[in-house]
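There is one chain below, alone, in structure tokens, taken in the form predicted alone.
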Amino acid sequence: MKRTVLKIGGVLLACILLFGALFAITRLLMPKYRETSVEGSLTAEYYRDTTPHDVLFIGDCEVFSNFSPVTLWNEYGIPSYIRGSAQQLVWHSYYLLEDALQTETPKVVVYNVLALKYGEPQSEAYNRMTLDGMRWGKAKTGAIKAGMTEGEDFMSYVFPLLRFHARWSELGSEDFAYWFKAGEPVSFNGYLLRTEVRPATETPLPPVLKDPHLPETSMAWLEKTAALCKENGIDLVLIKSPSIEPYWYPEWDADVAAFAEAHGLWYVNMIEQNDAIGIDMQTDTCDMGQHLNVYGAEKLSRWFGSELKTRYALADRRGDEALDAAYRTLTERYETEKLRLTEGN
């Protein structure tokens, strides 16, 4: 009897030991996102953030670039957080909201129009980027499922150990030094803060379109949004962030007007607004007019800011002691990291 209870002891301690160091090996193999490629962290960065979001940003890059959350609270008292990503499709960004309702329900949700170009998955790299970082869940495999391109297996997923086992060659004193701890998270609230500025100096011509609507894979998916949101007692907004490159249709402009007017949402299509929100595609934007600088960004946020109070009677949660305690630490750190920024071009 104690020689069997030894056995099955040394069998499970085995087996500590062998997940133990499987998932040590993972850690190490799996991309840090810190100094390169940072768009990957953002993903899990939004579990740190205990606070209640009023305002849930979606969307891509047009989102986690142009939107200040430290400006929308400090002008407005608007609580908000950019559940954005590098490439993130609609259904990416259906499963993201989906997750996030598991914890809270914000009053309004903020989709960017520009990914529903897309009807079919794109890269793998951008899949991991976002999907890597979420918890898992219904959300988590609804969205790996929907999004996996051709050659991808669900099961690299669970164990990314069968994707990344080769990548002892790559790695770098990034992933030593977060082997075993996030650090410092790399946006505020989402916002991935730049200060350079690199003037716009051409329009260049677009590619005509083969078909000039959106397709219909991606407008199914905005369904799904939109009901979802409706479920949830959610007022749903559509924007295309302000921008020169990539090129915005006004076919696909007018797909979206339809949805949003058959479906009762505010659209706005911010390019069109430019002057009005004071943006200065020489002054305002870090990558010749895809993506704005803080300067624009901070803009964006006052004008659209603005907006939201007005059509969505959003109170004024400044006064709130445990909001005005994280916006200060938030502010800070902002003020910091643009000073350094600043400094550094």
Second form
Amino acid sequence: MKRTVLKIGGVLLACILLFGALFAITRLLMPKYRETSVEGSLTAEYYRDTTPHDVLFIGDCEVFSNFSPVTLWNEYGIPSYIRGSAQQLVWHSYYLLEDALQTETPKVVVYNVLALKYGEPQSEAYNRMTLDGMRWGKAKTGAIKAGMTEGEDFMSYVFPLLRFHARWSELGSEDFAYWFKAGEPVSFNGYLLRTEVRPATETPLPPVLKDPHLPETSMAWLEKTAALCKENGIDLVLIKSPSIEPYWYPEWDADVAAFAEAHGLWYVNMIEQNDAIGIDMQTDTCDMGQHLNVYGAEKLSRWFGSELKTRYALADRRGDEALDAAYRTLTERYETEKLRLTEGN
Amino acid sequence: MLFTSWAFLLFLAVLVPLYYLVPKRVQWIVLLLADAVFVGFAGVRGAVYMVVTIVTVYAAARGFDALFRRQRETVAAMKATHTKEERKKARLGFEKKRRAVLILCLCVNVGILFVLKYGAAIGRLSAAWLHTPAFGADLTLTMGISFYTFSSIGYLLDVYRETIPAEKNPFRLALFVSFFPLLVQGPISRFDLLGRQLNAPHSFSGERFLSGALRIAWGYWKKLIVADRLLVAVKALCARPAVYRGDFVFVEMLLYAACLYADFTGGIDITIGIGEWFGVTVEENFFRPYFSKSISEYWRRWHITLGEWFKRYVYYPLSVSKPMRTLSQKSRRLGVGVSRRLPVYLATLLVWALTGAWHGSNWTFLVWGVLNGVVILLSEEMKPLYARFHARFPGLTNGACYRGFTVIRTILLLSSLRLLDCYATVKEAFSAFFSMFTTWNWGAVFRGGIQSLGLSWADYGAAFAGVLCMFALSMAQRKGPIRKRILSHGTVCSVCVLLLLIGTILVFGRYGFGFDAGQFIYNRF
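Next up, the form predicted in complex with its partner chain in place of the form predicted alone?
Every component of the complex follows; first up is the chain already shown.
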């Protein structure tokens, strides 16, 4: 009897050791997204911010590069967060919103429409950057299943070691430095601060569209997103962030405008508002018109904050002690980083 | 359903507990249903061919049984009333009928295999030479057909020779023919060794389960850490025969030797381990083949069951067949040595040509097979010369160095022959082989060339470490089976080894997104 117990105990201990070792190895091998492809950190960082948000931005790089929650707070007292990551597709956006609604209910959801042009899964690498950081639950399961590319499998999301095991040969210092440590957030409430100025030199000719309309799949996900907002009493705002490239076709614009009209939503194509906002693609872009730098993002946030306040009667939350404290810390970190990067340029 | 797929692991995870949970008398039915699922996953076409094999082989074997019984009854009844000559005539009549049934059944089964294996190639040749419209392009081998057809034919011939009785239950025969672990890449099994075990009831044994798990894990280890890694470089080298010449070919030979060994033995390890999980001992297919001191020894230790099959069902019957005996008699005037050798050598060459042809429809396989036979016969002919040499230099040939030399010589020789397996045409293979002696680019491989093959230095390092582990294990196995020694250290030690294997596979294996942890090399034969 004693021998059997010892045997079972030994086997259990060996299993615990193996699982412990595999857990540690998985942590080591998973990309940390600290120095390169930092966008990969954005999804997970959302859970570190415990303050409530009146405005939640949803979308791809055009939200995490172009809107500054720090400006929105300091100018209008609007607490906000950006749930965006690189090439975040429409189904990702839907499930990330559903995931956010588990813990908070914003008053306004700002939805960037660029990703509507993709009706099919695009890239495994971007899928991983968007989804690996998401907390487990119905939303994450749905997001994974909705958009796996060929060759991806669900198990590798459950056990990321199955996906990232081959990184053993490319481990770098950041992998060890952030093995068990989260480190400082790379974003400012989901905003990735960039100070480089790379002016837009020319407007590239857009390729001819095979199908002038946005894919039906995308529109169906947008429909679901609108329904989810309605169900939760949230005002949904559709935006097209200002950019020169990728080209935003008038046909797509018409599709979104029609959708907005049919659902009684505000849709604003900010490309057409460049002058009103004050965006200058010679000074306000960090990559020749694809994304805004911090100067452009601050201009855009100032303009958009004013619009939001007027249209949705958002309260000025400055004076709330907890929020004041949180945003003071955030602003300090933001200004320090802005200065550091500006000097670095 | 690939061995390396999640679906297969899930399939096993459901099947093994189910097998031991059901009453023992229906265990074989569970296995048969599992076979049906496994075969079904591979496609309906394959299932149909398999059913044809099962039905025809069952019917023929039962036919033999009936004819034997009737023969015995008839001859016994004739004993008092008929002469010896008449009884012999009656016996011959039954023999004729049995032979007719055998030939018919062989025609059907070998015919299916032949058409699927060579149909496309014949279609291409016909189009090229006779300018007929191309045909047979859609004829492809179905899963395991080369293996189960040979196993079935073995069973049929054993019943024909009255070595074993015919199985009365067609479903029990179906279980032998379709046993799923053997469908991927063999081994080619015998009914008297495997069939009875499959149909017998089995109780769960923790130790046997652990032993099987160790074997399975070691198989995956070899496949995913070594074979699939090296295969990337081998494929890259074979794909550009005009570019990769000289020392690249030498490296390719060695990489392919390691890759094929890890792939084939890895798959067989998984098969044998799965067999153990169901209480079945599957025949070993390898016996440390790379320690062979000659090609003929190598072939007694590599793909043992295929060699045994050809020996048992082709070579021996052919050597003592009437035409061979006649040939031997007629060649007596050329000398006793010639008359003794001729049938043996002819049978050897024919068996090797068939072995080559079994591997595929490409000419490279046929040439590879015949060359193997030629090398074996040459070695046989040169034995007296070697004996004289050994007698002259006993000190030189007795040491470990000489043994090492013979082992390396064998590896290089068989690796050279295997170049025919790597290239698309015989010409390319020979050209690559001779380039080792004509293209003097020694060192080009290590001056960056090797990194252009799709693997990083880290990958080569992992593969090399894997090969070293396999070598060390083979060395250790000379003192007895490793698993037995591990298991003798107790459950905890065995579980630790198992977990270590699983852990290293999970980290260093080539699987998952971006990798092609594909089918086993021998599955395409």
